[in-house]
Each structure stands twice: as C-alpha cells, then as structure tokens.
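One chain comes next, on its own, written out as structure tokens in the form predicted on its own.
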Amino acid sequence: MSLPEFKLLRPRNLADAVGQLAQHAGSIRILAGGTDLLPSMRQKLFDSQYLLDIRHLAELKGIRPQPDGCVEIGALTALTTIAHSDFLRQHYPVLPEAAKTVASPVLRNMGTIGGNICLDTRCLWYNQSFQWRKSCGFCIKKDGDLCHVAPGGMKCWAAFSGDTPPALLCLNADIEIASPAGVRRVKLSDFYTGDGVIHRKLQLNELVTRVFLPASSSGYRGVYRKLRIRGSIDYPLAGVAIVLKRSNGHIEDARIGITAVNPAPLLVKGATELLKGKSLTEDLAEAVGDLAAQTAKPLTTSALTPEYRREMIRVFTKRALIAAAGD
C-alpha cells in the first residue's frame, strides 16, 4: 500500500503551524511523530492535501518543571524521553511506566505524548484495507452508514487505545489548545466526547501543544498494566492505569483509569470513595476490580472478545492495587 499524494508543510514556529492549520483547515493532517498518521494513510483512512510538519518546532519538545510546582510537557517530547526521565519516574511514576509500554523502542523514539493522546480510534472494520472495507460495506467511522459491532446502531463504538492518556487522567492533567484565536487550557478528562468517530474535542485549525501535570499529583505510586496480543508491539486491548497515596498504612487517595475498552480512557467512577481511607485488603481489591469492569464497554472491536477484555480489567485493577499498595 503507497501513500496518497500530499504537499508537505514544514512551518517557522508555533505560530505559523496555526496559520497553515487555519488556511487548509479540512484538508491538512499534523505530522507530529507519524507512527499512526502515516500507515492510516497508506490503509486509505485519510486523504489529506497537505501534511504539517512540526517535527522541528523545539519550543514543543522538552519536560519543564514550574515554579508553582507543576510540570510542563511538550507536545512533541518523545515518548521514549517520557519513559526514561528521572524526574517524572521519581514525581509522576505511571506516567513513564505507561509510555515504556507503547509499541517498540523504534517506535517510541518517534511517537510523542501529543500523538498519544490525539491518537485515532481503533476497530477491526476501520484498521483495514481500502478492498478489505469496501467488501464489508464500509461502516460509520469511515465511508458508509452502517455499524458491523452494533448493528443498527448509530454511535460508533471503535475503541481508544492509546497508553499515556489513562495515567494522565489518574494524575488530573490538564492540556494547551493552540488557534488562531489564541491558546486555551482544559481538563483532559474533557477533551474526549466518547464516539468513535469524532472523539475528541479539537477543532479543525486548533493543536494540542502541552501538557500540563499538577503538583498536587506528585508523590502518587503508580502502575500500569496492558493486555495485548504481541507483547513487544501491539495498541492495548485493556490497560489499567493506578496512581495510590497511602498515609499511616491506610489509603489517602487513590485514582483508576482504563484505556482501550470504551471510545474515550475513562476515570473509573466511585473507586476514589470505596478507597478512601482504608487498607486494601483482597476483598477490596477485588471489589474495585468488580466496578472497574462495571465500566468497561468492550464491544468486538479486536481480535478478542469483549468478555475476555473485560475480565481482563477486573484481573489487572486487582494486580495494580495490590502491586501500588504494597510496600
């Protein structure tokens, strides 16, 4: 599979991106690390007239500490840059602990933190070919109207995978939105919608630029647990993330997030409260698990089924817990 013609942009600096992005808006895709752009363009899954480049720009690279005590991340900071920094290992652990699990050492060399969270949704019916989705009738997300995981369905249900985004949740991570109109800062949380197809919320000439991580998260242990089929490359199936602060052999606060089982990664609701001021114990554990998968949506988007991938949340919620909790 080749790629389609495209002009390539390489732009000044940050603002000249937005520019370009607002001049061919509809018709331009960024370039960031290209590990997901570039073979979604070869499966014909997008046909952009230009590519922005913004490889270069160095003002959106780098891990910044700030004076009050938050941390700033550029966009395009390599994710194996992410994986291996002291500081973010020793204030912000399930952060590294996440980005060393993203596909292959090549690959993390290119991908960065912004492309992880920006990353397209993913279903066995859209990653295809051209003539594999075209024998299939095509379906919501790209080309036709029908849904072959919810048949009759009219919510696109293709799965988020990306591994960085739930362990940001867990640390309440905030992200910079650069336009024309300026710059905005917002919640993670809510920059995804929860639908496949237009899942998260960016507008056409906007571009995430940082990211931010608060101080009030620092000091949290925290473990990442993944289910994938080749262990050394593939996009999550399942992913948990857990960020815990214990004080005096009891919890202080603890957060879970999930990824690659519903169309956005998601906090998991009512864990905060059921952990709050107790010691785990495998009955607790085991309970969070329960609610963690409660959560879960799995639909037959992958190579496994839905039963396994939510057994699966359960298994490593309890594994994660146990493993942040112990001493």
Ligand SMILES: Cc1cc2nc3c(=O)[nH]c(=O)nc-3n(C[C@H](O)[C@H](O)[C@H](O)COP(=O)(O)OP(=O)(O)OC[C@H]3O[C@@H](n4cnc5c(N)ncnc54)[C@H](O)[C@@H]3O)c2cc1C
Second form
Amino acid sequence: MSLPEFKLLRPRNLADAVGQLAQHAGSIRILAGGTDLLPSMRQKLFDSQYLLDIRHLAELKGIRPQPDGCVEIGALTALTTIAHSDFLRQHYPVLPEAAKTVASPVLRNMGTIGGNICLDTRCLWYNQSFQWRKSCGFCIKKDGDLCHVAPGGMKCWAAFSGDTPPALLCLNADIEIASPAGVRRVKLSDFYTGDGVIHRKLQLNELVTRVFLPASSSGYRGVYRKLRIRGSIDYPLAGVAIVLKRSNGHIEDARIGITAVNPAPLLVKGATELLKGKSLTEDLAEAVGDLAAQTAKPLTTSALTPEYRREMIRVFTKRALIAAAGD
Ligand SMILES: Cc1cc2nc3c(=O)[nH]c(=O)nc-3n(C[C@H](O)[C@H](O)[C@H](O)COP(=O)(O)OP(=O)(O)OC[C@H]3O[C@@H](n4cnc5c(N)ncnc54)[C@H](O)[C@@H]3O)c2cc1C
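Having seen the form predicted on its own, can you show the form predicted in complex with this ligand?
The complete assembly is shown below, putting the previous chain first.
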C-alpha cells in the first residue's frame, strides 16, 4: 500500500496552477487536502506522474459575503472552517450541518469543500487494494470490463458519497471552474454526469475555484441526516439534506437533496411542488419520504444492503422534514 512515485508541483498562484494543469493534462491530478486522493493512490486507483499541490493558494480560501447578498466560498476552504462559520450557520445552516458530519475532526481540518465536491465515486469492488481487485476481478471503473454489482450492464453504479453536495444542491449553488480558456460558472446540479466512472463534467485542464451560494437561498432552515457504519468517521451510505422556509405556519418553499445512493448527488424531483403552500402533516412527510426513496437507486456498492439504504432515505427524509418544519 505504498504511494506510487510522482512529482509534486507547487504552483505560485492560480494562473500558474492552470498553466501547469494544461501543460501536463492527462498525467496530473489536483491535490487539495489529499484526504481522499492519497489513500486512493495507495490503493493504486490513480497513478499520475504529477500531483498539483494547490493547498497553499490563499486566494482560494475563505468565506466571503458579497455586496449583492450572495456568498463566495473558496474551493480550498477547510470543512472545519465551514462547519464552524457563524455566518453560514446563521444564513445557510444546512451546509455547516452537512460539513460537520464529514469523516473525523482531523480529516475535516485537511479536507476542503472543493475536494468534497470533486470526490471520486465509491464501490465495494473499487475502493480496495490492487491485490484485492486483481484477485476478485477488476471492474469497469478501473482496469476491467465488467460490473460486479449490475452484471451485464455497462453503466458504473459506484456511488457519489460526499456529504456537502446534497446541501449545496438544496442551496442552488453554482461553482466556478478555471482553465486556460478563462473561468466559467456552472450550476452544481449540472456538474455531475450520473455515471460512476466519469462522474463530473470537468476537463483535464480545469479546476474548481469557488462555490457561490445565492442570496435567495439565505434564511432557509436546514437539516442533514446521514447513515454510516461508524458514527465517528465513515463516508455516508445514505444522506438527506433539506432546506425549508415557512410563513404563517405553511411551507413557503423547500428542497431535498440526497447522496450516497446514486452515482451523483441529486435533488428529489417533485418534492418542492408537493410541499409548497401546505402545512406539514405526518402523511405529507411520509409521501415526500416515498418520493425521495424512489429517487434513490443504491446497488450493492457498500456493506449495507441497497434495500436498507433506500429505506433509510425514506425515514431520514420524513424525520428531517418534521425537524425542519417544527417550532
Ligand atoms: C477515513 C475517511 C473517512 C471519510 N469520510 C468522509 C465522509 O464521511 N464524508 C465525505 O464527504 N467524505 C469523507 N471522506 C473523504 C474526504 O475526506 C472528504 O471528501 C474531503 O472533503 C475531500 O477533500 P480533499 O481536499 O481532501 O480532497 P482531495 O483528496 O485532495 O481530492 C479529492 C478529489 O478531488 C479532486 N480535487 C480536489 N480539489 C479540487 C479542485 N479544487 N478542483 C478540481 N478537482 C479537485 C482531486 O484531484 C481528487 O480527485 C473520508 C476520507 C477518509 C480517508
């Protein structure tokens, strides 16, 4: 489980980073906190010739409220900073709630929001050592040509298992992507492909630089619920984020995002329409929970059964709604 050999490149600034990415496109990977990348390299899941160490780029760190009411978060902002931000807790509480459940305190100190958004997808047949994968059979995500969890299929079902993206989807977040051609801004909901192999729409010479939360998403109540085996450290095996705004005892607006049960984090379609203008009852929470469970398509990519994970999406959605809508 030793690290393969690589050259570490330390760009002086963002322009330099983009230049180095373009120069070595195809044989370089971005190293932010390294909390996911380095263990994966030990498992020989990536063997890049170069690592672009962007950790020290101060221009990509920090939470900056903007004059127009939106907030900009640098891609290298540590998850601990997000979890403890008074500003975010007051205006966008679902994001720090989700951030504080990632991994463990040490990993949250190292791990960044950009790394969490760009996180690789996970599967029992993929996140294993080289020897394990060789013995049990390689898969379409890495080195092989078949899927062990959906035999006969050519789609990879490895699950996207980041905690903050469902919260960011609920907040209608945009991300900024830099490349030699300049910067582009995309909706986070358009960033993921839904395929476990190439799961992000990010070219080899691009990096995520900033996250934007719109002013219109400020002031919603937020709840995040997560299923994992060890409460102190593990990746989610099912996760539900909810934002909800009430007025006069009715739900004015609400959005629900789910994670770890599909190859992409997803907003639950139809949930907003079902909830808008109503006061929350047990039956309504149940109906929205059913909708969320229908959106979840977990396969046997983790230690818990797909049936249990889908059921927990239903249960968490119901509980989170009741918590968010309550007094
Ligand atoms: C034991 C353990 C438990 C964990 N538990 C959780 C958990 O509960 N929830 C969870 O969400 N995560 C978990 N993680 C994964 C990880 O710690 C977090 O997802 C973290 O946010 C990743 O950020 P990073 O900066 O360390 O990313 P890195 O490891 O540096 O990068 C991750 C990936 O994103 C790419 N990348 C990073 N930054 C950028 C950027 N700015 N632009 C483009 N690409 C980029 C990298 O090239 C790499 O492919 C866990 C990890 C470990 C080891």
